[in-house]
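Next up: just one chain, as structure tokens, the form predicted alone.
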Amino acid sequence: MSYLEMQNITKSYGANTALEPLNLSLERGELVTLLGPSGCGKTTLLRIVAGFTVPSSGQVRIEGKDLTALPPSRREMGMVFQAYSLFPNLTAEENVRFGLRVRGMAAPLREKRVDALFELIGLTEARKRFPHQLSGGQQQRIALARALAPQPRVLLLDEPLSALDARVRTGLRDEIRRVQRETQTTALFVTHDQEEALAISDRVVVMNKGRIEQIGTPEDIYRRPATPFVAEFVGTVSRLEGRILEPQRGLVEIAGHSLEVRGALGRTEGEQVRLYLRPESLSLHHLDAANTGTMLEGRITERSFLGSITRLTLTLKNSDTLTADLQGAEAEGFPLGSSAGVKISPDAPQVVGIPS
């Protein structure tokens, strides 16, 4: 039995279905992220777990106990919102202390807990400040400490970093993960940011149109997407369409070339397939008489300098495009407008069949 379970959860608003029947379980101490575009149902599911939204059907359980009919105040869950939601008339330490006072914790234990939390989030010097005297990142760390103060059974985080600038967001993302690991708190995190989800999670749940597309580790989601939606939503990806030539050898016809692709092994001869390729899996080469015809060929039509890498777009002769990430010195050999060949490792493409 898992620690937190969502069993056959659905949610409809009249004729509109927000969540199709879904099941999801979290183990104790695990951080799981709900990832997907706006309107996919991830926040609705989080609010059902919190008790703010009543499901149309299904159950929410912790350690086998059904919480579905309980109000939020009796679920022992901590919530961190996008907009911080600190009490403006209370100091930082009073905000953190608030939930402990409501629960009637004895004063000595309460102060010990508050001291430990400020030490944990590294904001001891800000205890006496009011929210308007704190930066956005500091306010969100206080909100995190306040949510953790009563030692919740589950920590729920609803897009907690989206209101922050990029540099602060990255630092606070790592801080949340560190604090979650140190406290061993089970956490359910909602975001539409793919990089954030991959960086912070034990597992990622990719959602689309009210249903779960895939559940897996960040590595699984990125390297082995289970559906076309996951492949195209998570990270940068190039897409090529082709036809299975020899399934026993894994040969696929792409843009007039025959490529060996391990993911094509065992498929059906003549089947139309789509190949998904990550930019770091491609290697570019200069064309000469010896290798012409042995690689997919094209022209560099876009270049984007991204610091440690340069991202190149190669437009093939059939107008398909491939995106490749090269290290700085290597990329200098492929100026805009130059011709290039691309080699694809047999293990690189993820192969998905195209419905007829």
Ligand code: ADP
The other form holds:
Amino acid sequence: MSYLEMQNITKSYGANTALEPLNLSLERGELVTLLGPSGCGKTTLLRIVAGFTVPSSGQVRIEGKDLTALPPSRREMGMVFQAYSLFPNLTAEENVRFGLRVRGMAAPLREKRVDALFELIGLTEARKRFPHQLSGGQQQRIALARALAPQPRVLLLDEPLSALDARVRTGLRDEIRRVQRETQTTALFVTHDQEEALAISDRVVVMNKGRIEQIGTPEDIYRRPATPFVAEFVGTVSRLEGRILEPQRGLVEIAGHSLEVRGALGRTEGEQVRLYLRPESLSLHHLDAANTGTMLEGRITERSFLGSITRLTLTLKNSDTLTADLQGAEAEGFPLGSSAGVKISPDAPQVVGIPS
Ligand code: ADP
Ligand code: MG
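To complete the pair, please output the form predicted together with adenosine-5'-diphosphate (ADP); the form predicted alone was given just before.
Starting with the chain above, the whole complex follows.
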């Protein structure tokens, strides 16, 4: 039995289905992220766990106990939202104290807890300030402290970083993760930002149109995407159109070449397919008399130097484009406009889908 379980949850608004039957479990102390485009049902699921939205069917359980009939106030969940939700007329420490007051904690104990929380988020000097005297990032740290103050059974965070600018966002992201780990709080984190999801999570749940596409560690999601949607939504991907030649051997014809692709095993001969590839799974080769005709061939049409890697775009004869990442020195051999052969690394993630 997992710590937090969502079982066969569905949600419809009239004829609109926001969530298809959905199952998800979190272990105690785990940080799990719901990742997906706007409108895919992330907030709906979070609100169902919190008790603000009643599911059309299904149950939410903690340690096996069904919470479905309990109101939000009795679920012992902490919430952090995107918009600054601090009480504007209360100071930072009054905001943090608020949740403890509501729960009737004795004053000496309560003040100890407030001290500890400000220490935890590293904002002791800002205790007496009002929200309008704090930066966006500081306000979100106070919101985090307020949510954690009563030691919630689950911490729910709905896009808590979306309103912040990029630099503050990565700093606060790491801060949330540190605090969540130190307090061993079980957390469900919502974001539409794939980089954020990969960086912060123990596991990522990729959602699309009210359905779960894949649940896995950040490495699983990135390296072994289960569906074309996951491959496209997370990280950079190149698409290659092809046709199945020999399903038994996984042979695919791409731009006049026959390539062995594990993901093509067992498909139908003659089927049109699309292959999805990560930039680091392609290697570039100089063409010479001996190897010409043995590889996919193209021309370098874009080139961006990113420091530790150089990202190259290669346009094939059939005008498909590929994105490849090369280590600094290696990339120097492939200037803009030059020709190159491409090989696909055998352990590359190889998602094969049907072109839509
Ligand atoms: P996300 O958080 O992933 O952007 P939401 O959970 O907010 O997505 O929404 C999922 C779907 O449910 C959307 O199509 C949205 O329009 C719909 N929806 C959400 N809340 C309501 C509501 N109160 N009434 C009607 N439709 C809603
Ligand atoms: Mg949302």
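It should be emphasised that the depicted structure is a prediction, and the values quoted were computed from it without experimental measurement. Between two forms, the rigid core is the largest collection of C-alphas that superpose within 1.5 Å. Residue numbers count along the first chain shown, from 1.
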(request) Using a rigid core alignment, state whether the CA of D66 is displaced by 2 Å or more between these two forms. (result) no
(request) Answer yes if the CA of E27 moves 2 Å or more between these two forms after aligning the rigid core, and no otherwise. (result) no
(request) Answer yes if the CA of D193 moves 2 Å or more between these two forms after aligning the rigid core, and no otherwise. (result) no
(message) Can you give me the Cα shift for F334 between these two forms? Core-superposed, in angstrom, one decimal please.
(response) 3.2
